[in-house]
Each structure stands twice: as structure tokens, then as C-alpha cells.
Amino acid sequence: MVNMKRHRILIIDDEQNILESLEMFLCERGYEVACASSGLEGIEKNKAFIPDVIILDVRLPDIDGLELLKQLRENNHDKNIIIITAFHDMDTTIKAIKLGACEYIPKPIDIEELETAICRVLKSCTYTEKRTSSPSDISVSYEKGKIIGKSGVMKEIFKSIGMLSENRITVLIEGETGTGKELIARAIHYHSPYKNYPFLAINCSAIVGTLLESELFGHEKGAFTNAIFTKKGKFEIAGEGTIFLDEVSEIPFELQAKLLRFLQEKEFERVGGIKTLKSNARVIAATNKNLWKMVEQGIFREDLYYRLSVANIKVPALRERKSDIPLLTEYLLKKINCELHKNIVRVEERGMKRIMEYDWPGNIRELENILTRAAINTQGDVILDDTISSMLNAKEAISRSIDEGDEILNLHELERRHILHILNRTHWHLGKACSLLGLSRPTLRKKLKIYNLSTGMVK
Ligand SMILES: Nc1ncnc2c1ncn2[C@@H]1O[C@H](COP(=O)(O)OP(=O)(O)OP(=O)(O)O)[C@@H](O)[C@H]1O
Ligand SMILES: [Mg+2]
């Protein structure tokens, strides 16, 4: 591709082959370019070569390289910046984006990405789907909270993150179980200026009916049985927090009109009360279900649906993004390792194929189960072929038994195996497997005990 209209790069960064190399491929391409290999250089240069495009890398010797870019975004406002980073997580990304970053390109740079990403640039700062590189020399450490993903709908989703923390409009968050959806709610609230008031999270499908209306908009005292004392509820708590409604397809219906109207109104009533109250709270909401069929089928209202879904986040499932299983496997293993104390580094190379190969329903969750488990059956430092493959064997075996056979089982037995059905089911989501069986934690745990079950067993 020749551009007629010479565009102008300037590239800064600190090593010295990338300059070199970037600059040569960008020439032919038939950009006018200029390099700069440290912040200072970069600042001087662009003023006085006035580039279209800048690549940026974020680290630099002198000046942190989202430093330099709220600078560069500061002196000129419709600068056009690519990020350049070796750290393609979440928060870099999150916080170029939100310092004004057009786009973001992980170390080892694929050129053609590059390429891509300036066209796009030039044309205008909208993005679309892009083609991602598939970098095997990369490297993650364990930190609580971040979200790890390089393909190219994590991408938009960590763009979406950035940008909704600017804001305090209602998302709505949806995806398979486990999928990261509450990972996702905690991010943007903590990427947001309001980050030091509470996140509250709230299970819609654990709580029934009156006691869920409580829990949200609090209750005054003796408005029903066991309300003794005056309870305030999340909303009034949160103040200029974030309210994050999991599974808010399970609210009933007439919880459903209060709700809405805290969002149209920001007021609302304890339960049994007559003073109105008001509540600054964001709400962020999540479910794994098809809300919009559910509004189809008249049981979620309409009204609610359009004002939870001001902005509205899909999340993938993890094997519509199986290139990010590496990176995610290199990840959960360090925080498995910190959890555990152990120091495993890898996985063989044929029950990683393995793990490439398996559909995982219930998504990042499910990965961490087995994994987990993998590591605690593991003595040495590499988890085996072995470990892997008869794992993931089992749970398919499983999933296609359940419901054969016709032994005759004591009470005990049953519960045992109903318990761990539900368990797998969930993929040993404690909340969900409690609301399943009726549950509290406290006896759901009891009764972990009692069976000897622990995370990820299958049989
Ligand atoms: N992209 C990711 N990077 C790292 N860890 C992740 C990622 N996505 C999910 N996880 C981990 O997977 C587990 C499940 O994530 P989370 O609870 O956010 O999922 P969810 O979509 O809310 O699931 P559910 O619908 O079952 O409530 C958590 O331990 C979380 O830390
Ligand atoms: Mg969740």
C-alpha cells in the first residue's frame, strides 16, 4: 500500500532495532518519519515535525510513557497515538485509553497489525475488529483483579472498560457463567474517579423476594416478620459507589418497577417506609441468561431492560477466544501458584493441546477448577499430560452420564452425589450451587466436608 499524501509518524521509543526497523518498513510504505528514543526527544519532536501518527511505547527510560501521553494529548488534542507495550494487560491498555490512546498494540509488534491499526488511525479514531498476533514470548505476573485477554474482543472490552469508567451510566454485562462478567463490574468501578466508594455486589438469584428488596433499598423497622431493628439497604450504603446486580434476570417482577424507577428517579422507599429517599449509586448489572428473550416471553420488563442497557458489554465465551487460552493458562498458574505455594511453570506441551482442545462451558472458571486441581495432584513443577487429559476425560464422561443408571442408592449417597452434580453443574460456583439446592454457605460448606468433596471433583 502507497500513500499518495505523505502522512507523517513519529515513533518514540527506547530500543534502538525497533526504531530502526519501524522506521525502514514505514518508509517504504511511503510515510515520512521521524524517531525519538526517549520522552524528552519525542516532546521536542513533536512539535516540531507535527506528525498525523504518533507510536508510543509506554516504557521509557526518562518519562512514563502514559505520562508522556497525557502530555502529547494535552499540547494537542487531535493527536492520533498508538501504544506500544510488552504489557498487554488490562490496566495499561484501560489507562491509555483513557488518557486519549486511539489504539493498542502488544509487543512483539506484528507489522501488519501495526499497519492496520495507522490506516485505521488516519482515517478516524473508531475501531473495528482487528486481526490479532499471536506472540508466544510473553510473560504475566499475578495481580488480584486483572483481567487477562489479548484477543481482539478483549481488546474492545478493556477499551469499553476505559471508556465507561469515565462515566456513571448503567451497564449491563452479559455472558456464559464464568466468563469474567464481575471481574469486568469491578474494573471499571475501580478505573473510575469514584473508586474509594464501596462496590457492592448482590446476588439477585440467592435472595428471595422481600428480603432482596430489603438487601437493595433497606427496610424499616417491624415492616415484616424479623425486621426488628431500621436496616439500611445497598443503595443508601453505596453513596457514590457501584450497586452490581449479578444475575439480575432473576429479580421478580415487582422488584422489577422499583428498580426501574431508582433508575429513572435515583428514589426510592425502604421496604415499609413512606420517606423518599435519593441514591447517587451506579448500577452495573450482569446475567448469564438472554435478557431479551426473557422480555419476549414478558417476564423481564421492557422498560428495565432498555434503561440497564444504556451501555452494554458482551463478553465472549472462552472458546470463541482459545488464542488467549496460553496466556490465561500462564496466568492463573502464577495465581495458582501464590494460593497454593507451589511453584508449577507450565503445563506439557501435549495436555496443553488438550486444554486447547476442549470446549470449556464453564469458561475461565472451569479452566481455574482444573487447573487448580492439575497443580495440587502435580509434585514437580510441570503439570502432565496425564493429570490433564484424565481430568478433562472424566468431566466429559460425566457430563454425558449424568441421569444413567439405575442403582439403588441410601439417602446419603444420593445427596452426596446430587450435591456434587449441582457443584460441577455450576462449576463449583458456592453462591450459585447454594441458590440451586436451596442451601445457606455455612451448611453448603458443612456438607463439603461431611462428603470430603473439594473444588473441581467429578466423580
Ligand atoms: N479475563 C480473565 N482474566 C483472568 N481471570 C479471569 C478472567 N475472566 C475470569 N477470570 C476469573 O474466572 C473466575 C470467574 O470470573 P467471574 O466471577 O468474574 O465470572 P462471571 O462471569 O461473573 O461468572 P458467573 O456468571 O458464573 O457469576 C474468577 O476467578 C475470575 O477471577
Ligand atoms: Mg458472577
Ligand SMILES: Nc1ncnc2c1ncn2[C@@H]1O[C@H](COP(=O)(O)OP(=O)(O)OP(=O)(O)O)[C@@H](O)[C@H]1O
Second form
Amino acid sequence: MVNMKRHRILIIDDEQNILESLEMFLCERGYEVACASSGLEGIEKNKAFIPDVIILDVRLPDIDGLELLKQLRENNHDKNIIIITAFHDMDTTIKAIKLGACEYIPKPIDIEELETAICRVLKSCTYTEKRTSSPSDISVSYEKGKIIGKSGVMKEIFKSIGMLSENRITVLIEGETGTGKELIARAIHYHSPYKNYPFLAINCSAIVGTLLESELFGHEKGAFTNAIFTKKGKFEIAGEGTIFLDEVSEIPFELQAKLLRFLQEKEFERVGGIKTLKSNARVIAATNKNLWKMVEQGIFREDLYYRLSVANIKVPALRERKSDIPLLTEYLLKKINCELHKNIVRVEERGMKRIMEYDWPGNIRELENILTRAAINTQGDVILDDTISSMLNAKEAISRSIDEGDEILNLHELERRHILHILNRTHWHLGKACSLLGLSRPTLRKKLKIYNLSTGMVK
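Starting from the form predicted in complex with the ligand shown above, please give the structure in the form predicted on its own.
There are no partners or other molecules in what follows, just the one chain.
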């Protein structure tokens, strides 16, 4: 691809081989290129060369790349800056995006991805609104419920979090159960200027319609049976904070009109009340269902759908980003160690391979559940392959039974058959069976008695 107009590109990176290879590649593509190997040199070259695009490394010998990004944007907030780094994580990505980076490319650099990014920023409108985040805002790190991932799709989600945290538009987060939709909502809130206001989460599927209306909007004393006092709703309590509506698809149709009015007018009445109240709470909604199909079926309001999905984040299933599984496993093990007072450092190599091969229909929540159960029954610092394989084999057997239309068994019969299968596999060695089943010896003996299992039985 040769550019008719010779756009100017400044590369700031302390690795000489990267400077030379990028300069050669971009010159062949018809760009004018200047290089700098330090932050101070980059500042001087920026003034003299006046580039259209700056390619900036995060790690420089004399100044932090994000600090340099901030300076460049403060001096000229129309600058198109592409961040490159070998240290790609959620916080760095969010900080870079909030400071005004147009793109974020991890090392080793995919040259086609970089070229696409350059073309995209040159074609798109440059940032025209100067960032107003203070240094204290920029340095905020949301550690609790940290989102883990370095795959391309997660990088895009991190960028979305960075951009959406700077405004208060309504966001719809779509994804299967267990993909971490609430974590994304919390990250948007806690990286925003309103992070000190409440984040209130409501599971719309867990509260019946009448009570849900009261939970959201509050009620007056005597509004219904047992309403013995006036109660403020979540929208009133949240103030400038965030309301997270999980499973928003489950909101009753008759209540959807009241939610729509709030999104349009930022006002509402308590149940049984006549006084109009106002709230500036931001709404972030999530669903594991296809809301548009529900609109087509007439069970979800079309106007509410459009109000909820001003911005949209689609969270991939874990099977669609398997490259993140090793990082997730490492992170979850650290979390599990804290909760269970364990010191597990890794999963055995064959067990890790088994984890990578499994499709994880329950997503990250299922992965954490399996690792927690395995950790409970691990005595050393390594979770063994047999422990992981036993659990996943049992899950797959149940899934196959359901998918293939086999006999549908109740949980007791499923457990009985699985225990018998493991006992026969271990030749009735109770110690090995306990390890594979994740049970203590007394518990196993109790179950043998309950299910009337004895040595020599064959499934």
C-alpha cells in the first residue's frame, strides 16, 4: 500500500532493531519517518518534524511512556498516538486510552496490525476534546475483581472500558453466564470520575416484578401490604453513581416503561408516590439473552432496547479466547490460595492441557469452580492431572447424556454411577478414589453405605 500523500510518522522506542525495522517498513509504504530512542529526543523531534502519527513505546530509558503520552497530548491534543509495549495488561491499556492513545499494539509487533492501525487513525477523526483526568484519576487501579486477558478481543474490551469510563452514556454488556459482565461494569465505574459514588448491582431475575419496582424506585409508606415505612430505591440512593441491571431481559414488560422514562428524563416516582424525583445515576445493563430477538417476539420494548444499547460491549465466551486460560488459571489460583490458605503454584502440565481442551460452557465462573474444588483436595503445591481430568470427564459425561437424549438421571444416581466408575478405575483403592473424587475418606465411606456399593461391583 503506497500513500499518495506522504504522511509523517515519528517512532519513539529505545530498541534500535525495532526503530530500524519499522523505519524501513514504513518508508517502503511511502511514509516520511523520523526516529527517537528516548523521551527527550522524541519531544524535540516532535517539535521539529511535526508528525501526523506518533508510534510510542511505554518503556523508555528516561521517561515513562504514559507520562510522555500525557505531555504530547497536553501540548497538542489533536495528536494521533499509537502505543506499543511488551507489557500489555488491563490497567496500562485503560490508562493509555484515557490519556488519549488512539491505538494500543502489543509486542512482538504484528506489522499488518500496526499498518492497519496507522491507516485507521489517519482516516478517523482525531481527538478534539482535551482529557480532563487528574493524575490521581489516572493512577487508580481496580484490583478487586481484576479482569484478566491479553487476547485481541480482550484488548478491545479494555479499550472500550477506558473510553466509556470518561462519559456517562448507558451501556449494554452482552455475554454468556459466567463471562464476567459485572466485572466489566465495575471496571467502567471504578475508572470513572464518579468512582467514589455508589455502584449498586441488582439481579433483575432474582426479584419478582412488584418488589423489583420498589427496589429500583422505592415506595411510600402504605403503598402496598407490609409497606410500613417509606423506602428509597436504588436510583435515589445511587446519586451520581452507577446502577448495574444484571439480567435486564427479565424486567417485567409493564415495568419496562418506567425504566424507559427514567433513561429518557432522569426522573421517576416511588411506588405509591406522586412526587417526581430526579437522579443522575448511570445505568449499565447486562444480559445473557439476545435482547433483539425478544424485541422481535414482542416481549421486550424496542425503544427500551435502543436506550439501553447506546454503547455495547460483547463479552466473548471463554472457549473463544482460550489463549487467556493460562493467565486466568494463574490469577484464579492466587485468589484461591488467599481464600483457602493454600500455596498452590500450578496445575500439572497434562491437567493444564486438559483445561485448554475443554470448552467451558460455564465460562470463567466454571473454571474458578473447578480450580477451587481441585485445590480443596490438593495436599501439595501442584494440582494433579487426575484431579482435573476426573472432574471434567464427569461434566462431559453428563453433557453427552443430555445432548444424546440418553436416560435422564437424577443427581443421586449420577453421583452413584460416577463414584462406582472411579472405584472400578482405581481397582477400589480408596485413597486414589478419594483423590480423584475430591472427597475425604470418611465421606466416601458414608456414600458407599448410602449407595449400597461394595467391592467387586462393576458398572
